[in-house]
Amino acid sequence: MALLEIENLSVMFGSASRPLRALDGLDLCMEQGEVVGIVGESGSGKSTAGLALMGLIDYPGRVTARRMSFADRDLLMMPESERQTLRGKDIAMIFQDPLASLNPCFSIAYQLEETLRVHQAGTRAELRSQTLALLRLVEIPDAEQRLDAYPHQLSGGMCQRVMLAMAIACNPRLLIADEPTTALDVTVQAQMLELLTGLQKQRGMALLLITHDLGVVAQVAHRVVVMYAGQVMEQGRVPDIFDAPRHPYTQALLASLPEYNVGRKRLATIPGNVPSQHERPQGCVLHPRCSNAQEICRTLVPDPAEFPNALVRCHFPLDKTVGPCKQNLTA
């Protein structure tokens, strides 16, 4: 039995007559202990997917799905009180900006103890002891001295470690990490990623890693979901998709990596931008930026097509023998 099963998950904002579809028909299945990466440019719907799974899309946002279950429990029909119990305990999330997520008015100890207090009983001394153990687990130096510190007294990297400690405090079965290495310097990024993946393996958690960094996904993920303008463009096993992408967008993302641009003066780029909600083109949402686009791409939305170990939404999937740098994809 899969830990997480999602079919046709959509998130809409705006009025019913003029809806803004931030997420459009996400299908995702995760097993216990599996690491899945969601990648794409800003505005692709990655973070929206994570918030929808957590039940954190507030009005006027509307979440719909054919199926959304966790450990065989229906998240769509679940009462809000039960969803609150599940959130933070069985499903936890590390948010993108730790300084915005931590309350500047309360100490680190208070905020960690509050997380524990919501989901389990314990005396004040017991909670403080668990809090100290969590800080040591996420490798915060001088953990005992940091307990009574406030967020502004910690570096960005340490604040992100505190957020990780809060997320794993109740041993979740699924951890959603939204850009966990953003705004950290390269050395701290590597340390944070190593810590995150080490805890994932140690605790057997499923990890949904939301990122724009394909290099991170290549290092740690088993499968990858490539999103663009709210839609899944390609989904499959990391080795297959990184070695021979079938979607032009995936290939263009890979072709922009530094390791594929050795000897060039400038990195390869994808022209244009992700369209805003009011500027979604007809047909394939990628066609204005894709040199492979033909007339059918401008008029007809492609349906996802199944290939061995991959799912691709494209009228003209690429030849599997063509690697990320062997074909010009963008105009």
Contents of the next structure:
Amino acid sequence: MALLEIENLSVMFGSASRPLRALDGLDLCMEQGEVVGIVGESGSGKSTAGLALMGLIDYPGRVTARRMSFADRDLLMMPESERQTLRGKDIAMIFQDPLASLNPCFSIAYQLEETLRVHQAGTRAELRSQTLALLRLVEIPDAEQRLDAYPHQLSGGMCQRVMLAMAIACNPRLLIADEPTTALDVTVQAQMLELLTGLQKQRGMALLLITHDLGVVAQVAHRVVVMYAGQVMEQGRVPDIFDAPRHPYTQALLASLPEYNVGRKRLATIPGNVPSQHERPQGCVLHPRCSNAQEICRTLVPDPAEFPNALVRCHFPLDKTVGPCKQNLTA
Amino acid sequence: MLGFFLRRAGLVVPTFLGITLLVFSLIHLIPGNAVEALSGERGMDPARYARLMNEFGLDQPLYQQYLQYLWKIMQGDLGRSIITHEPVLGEFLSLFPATLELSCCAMLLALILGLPAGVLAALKRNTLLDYSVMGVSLTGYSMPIFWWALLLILLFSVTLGWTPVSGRIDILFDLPPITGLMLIDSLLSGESGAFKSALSHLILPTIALGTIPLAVIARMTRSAMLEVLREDYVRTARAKGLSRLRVIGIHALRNALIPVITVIGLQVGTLLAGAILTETIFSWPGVGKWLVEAIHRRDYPVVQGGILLTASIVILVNLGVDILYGIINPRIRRSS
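Output the structure of the form predicted together with the partner chain; the preceding block shows the form predicted alone.
Every chain and every other molecule in the complex is listed next, the one we just looked at coming first.
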């Protein structure tokens, strides 16, 4: 039985007559202890997917799905009070900007203890020692002294460690990490990632890693979901997709990595930007930026097609023999 | 924290000196003659004039007069009233509890209604509730106090007869002043009906005086709350599985209160200025009414002393607010 099963998850903003789809038909299945990476450019709906899983999409946003279940419990039919007890306990989330994500008015210890207190019983002293143990677990130096520190007294990396401690405080079965290293210094990024994956293995959590960094995904994830303009372009096992992408978009993303551009003067890029929710094109959402685009791409939205170990949404999926270095986009 | 406190307290000194300078200049800026103004006598003979000139120290250079004035203030000597010949400080202290009682009740009303109204308006933004709260508060803010007070009296005292028109307590009660606060004194006196009478006398002045601070606090709370609700840490609080009440009441409100507290401090000034009008209209025997009467009677020592003391209170309250601000906002407390 899969831990998380999502079919056709959509998040819409705007009016009922002119809905703006921030997320359009996400299918995702995660097993206990699995690491899945969601990659995509800014505005591709990655974070929206994470927030929808947490149940943190606010009015006027609307969340619909054919199926959304976590550990065999239906997240959509669940009353809000039940969802609330799930949040922070079984499904936890950390965010991109660690300093802004911690409340400036409360000490680290208060914010950590609060998470514990909401989901479990315990005396003050027990909570305090648990909090200290958590800070040590996320490798915060001089943890005793940091307990009563306020967020503004810590560095960004420290704050993200505190956020991580808070997220894993109640042993969640699924951790959603939304760009956990993006706001950090490059030197700290690697440490943070190591800590995150170390804890994931140690505790056997499922980890949904939302990032725009393909390198990170290649390093830690078992499977990858490539998103563009709210839709899943391609998803499958990491080795398969990195070795032989079937979607032109995945291929272009890989082609823009420095590792694939050794010896060249300029990095390959994908021209143009992700269309905003207001200006999604007809047909395949990628067609204005895709060099493979044909007439049908402009009119008809492709359905996800199943391949061995992969799901691809393209009218003209690439041949397995085509390597990622070949340029197929308008570059 | 101590350094923060000392820095804030240090700022009080120049402000206070500025006020003394202003109040000191008053007696030389008023039309007519300073000796006549201070003695309250007109057309006196030259010998008496010279003697009084010397007595008031007006024959000395200005800076010496100012230093002497400061010296007297330090000793608590604010001069004597021309009319009653009582020390100004003594009169002020006997009347201040009445103003304090009225102002505290008005501020309490403003906080008890203003904070929840602002929070609710922010939570239900762009709904009928939001528009109503903001509309009513804008009306309240724009309403001149004297007119608002008269409307209240006309409706509740004259037409409906629910509340008394003026005073602090029914004249049938003769209570010895213990604390000077009528609500407490009436309870202490043990006389039946005294507390009820004192309370009913307080209602209309409290509403009249509290309306503007109420409106300002409600609007400020709403905008601060709207800003805070968009912050990442509110999302984190929800992601932790906290109840909506806790997310809003603890995580959001604590941050939203920071700007609101500054505004509350500033409103104390408005409150004391408003007390002058409110006390006059409701014949409330407080500092405001006393000051207005002193102005009418050209009782300059009282005007000088009253302004100085009232301004000092506003300064001290704002110092208190600054310190409270430091307590509630750790970024201020620990930085620098």
